[in-house]
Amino acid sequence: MKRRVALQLLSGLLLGSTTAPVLAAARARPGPRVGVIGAGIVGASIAMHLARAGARVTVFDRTGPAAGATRNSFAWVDPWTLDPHYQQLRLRSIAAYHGLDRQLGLGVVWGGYIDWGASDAEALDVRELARTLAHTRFAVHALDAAGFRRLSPAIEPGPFAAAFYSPMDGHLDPVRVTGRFLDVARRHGADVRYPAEVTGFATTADRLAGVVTKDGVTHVDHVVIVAGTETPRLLAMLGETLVLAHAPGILAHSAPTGVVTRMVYDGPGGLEFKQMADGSIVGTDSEQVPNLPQHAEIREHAMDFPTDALRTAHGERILGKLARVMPAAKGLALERLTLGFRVLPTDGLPIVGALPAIGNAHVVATHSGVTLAPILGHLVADEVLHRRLDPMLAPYRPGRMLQPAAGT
């Protein structure tokens, strides 16, 4: 990355004031028009940097900035997947991130993150997924239970069979990460529309012409679909059936208190939590919502709790499960439980790129989207705009997933 910025500069000092005329009529030149569907985190960073290298970019959300996924994310920035190949795409992202962060102000917390089992069966689960770095300049720091405690005295891990440290990590405020995208790019002249659902396209033979919704078509050369869940659906009314798993997962957050902790713990049992730094705690006990006879249709499809008193017993377990590891957490009030929809690929990893039968649509689809928004945003705008495909999305392609819709 340092390498390819310094390249950047030193080509823009050669080229000299002779070509000051021709960068000026570049300029001057109107860039493509560009519709980003989906106002998420991961759709937020793609319109910001389409429109920082000068495209017309019009965003349309069905409901609003962050109202889905990424509002329900645990926004943890993380390398951790057995895929080396995904890793090193996710590393980039990371890296990406630091340098957001020192330009936009985007708040991450760096404050690496802790693993730890309390039995045998867990103690492998951590040990595999430490090794995963063992051999980069990221390799982490085993730790026993004195260690534990000396760097993360805030927290008692009660049974202890393993753990490690990850210095890399961080953590982030989804929504307000979001706002910052949108922000830069409404600077660079971006239209940002919501509520603004999308009912059709506009097509010319093979390809897109514009967007369609209630207030009419808007026109564009080029769109990027990254709609979270509700990509299926737009991909539908483009001949292409695309099928995501159904992922629920609840996340408790608790009233604010002091700061005591800057990472991200995964604990025993499925327990996973962090402190925003406004002092809220946030965490879950389980990777889905728990399969108990009332949690069928939730299980089955998207919906809400079917009432609050189930809602608020979800969120006051998981506090009680926190406050015997974490103290600072106990007689902490639940100011709410989110029910999310995770967007995950039936293969677990992400869908970017260009439709096979449609030059000019993109469409990204992916879990992991707080992690991932840096990278895939400044990817997608290079493909998009340039046309530059860079291996490192190779295996990603929608071509993989994707399947004529019924009947075409």
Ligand SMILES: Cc1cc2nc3c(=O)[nH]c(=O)nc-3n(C[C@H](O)[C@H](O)[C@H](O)COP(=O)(O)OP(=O)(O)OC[C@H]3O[C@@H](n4cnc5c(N)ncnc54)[C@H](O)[C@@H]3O)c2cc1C
The other form holds:
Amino acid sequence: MKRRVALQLLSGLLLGSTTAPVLAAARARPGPRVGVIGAGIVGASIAMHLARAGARVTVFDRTGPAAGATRNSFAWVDPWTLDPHYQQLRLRSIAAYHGLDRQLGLGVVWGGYIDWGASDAEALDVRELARTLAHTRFAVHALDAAGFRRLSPAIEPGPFAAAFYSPMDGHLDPVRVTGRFLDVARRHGADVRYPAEVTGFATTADRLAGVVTKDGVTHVDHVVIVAGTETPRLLAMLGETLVLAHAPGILAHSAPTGVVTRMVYDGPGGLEFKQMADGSIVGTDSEQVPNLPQHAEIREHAMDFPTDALRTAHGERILGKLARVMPAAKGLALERLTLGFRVLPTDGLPIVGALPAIGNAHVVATHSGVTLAPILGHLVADEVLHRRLDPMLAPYRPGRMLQPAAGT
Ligand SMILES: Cc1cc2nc3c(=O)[nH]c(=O)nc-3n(C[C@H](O)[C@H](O)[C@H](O)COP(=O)(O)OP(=O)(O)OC[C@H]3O[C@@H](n4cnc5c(N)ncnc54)[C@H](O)[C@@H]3O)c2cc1C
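Output the structure of the form predicted in complex with this ligand; the preceding block shows the form predicted on its own.
Let's see the whole complex now, leading with the same chain.
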């Protein structure tokens, strides 16, 4: 609530006779109209927080909920980064997830995380990461090989140099959680439209007046652009240039099997995996799409695998590696292989805030959006509705990444 409104209400209460009309007027006043462009997990969380706080929200997605990076995400909720400030933001988001999970039944699997390395070089990385939470109230526990097996009997780690266990990490189904956020937004009056591609903006002087789709102009008081890898294209319509890194990533999903672990694992050679609540095992063996000649186009452009054979080869290779450390994965069929494109600012940090040149437009573009969705939803809604600038977001303002458009 704006400070002035709060003071008016308080003065009405003190004057007694005017209390009822003032309260009624405050209740009846419609909230601002906010357009949210993009129904990924971050856009959905922002829409939910805005709608719950009284905004009249319209969500536009060119395809449908979770159609972008969200659908193809590993969806690990984690605090891990070497940047102390960014780690604080992540920790606040994890705390917010616990509250939302209890309220909304998001189905987050709070099973913890094991990071382990097989070589001396990997052991250094493991210990450096563990140290980022030293001196906080969040414990991480160093593990030797015997401790690893006791804690995690479903995994056979093989060659072993160092490991730690973090109890705080979780993982989730990103499509389901996005759907839950949008359900809540709808319950608070949000209009969620798809397919509804935003193709332009109606502007007046330095303000944005409306969002253009094939159905015409929807008038808004504020817009939040959270369109994943398409964000630069939307910003270009407003005369701003943003360059994101091109960062494809693949994940193999097995057929379901009996649940043997709730943890997220980060093993030697970039092997990351988890078991979903439905029993399927999801994993990858490299941060990027492997550097092979057949991948030249994928590495350059956001496109799908050129052949099914290539897709199957990647999937079977990844499941083969998983089966070597996780006996339960032996012989499991590949259900699908996903190729996703991360929303990755070039300095690796989130971009969150108002566009410097347009007072009523916000932009949010971030990697780790699954982890950050709750805190960004809360802070962005607060900023849009109450102009409250949380110092927590100071390092992530868009100005640092925007370049002047050519010719300006
Ligand atoms: C392989 C991979 C692994 C990942 N692993 C993790 C992880 O373990 N933990 C973690 O926290 N994060 C992870 N991430 C990152 C995380 O998934 C993303 O940061 C997050 O999903 C971004 O959500 P978003 O809502 O910002 O964008 P998106 O999910 O990309 O949503 C953007 C939406 O905008 C819509 N859109 C685009 N253009 C328009 C337009 N013109 N008009 C209307 N709608 C439009 C799209 O259809 C899309 O639905 C991973 C990502 C990938 C690809």
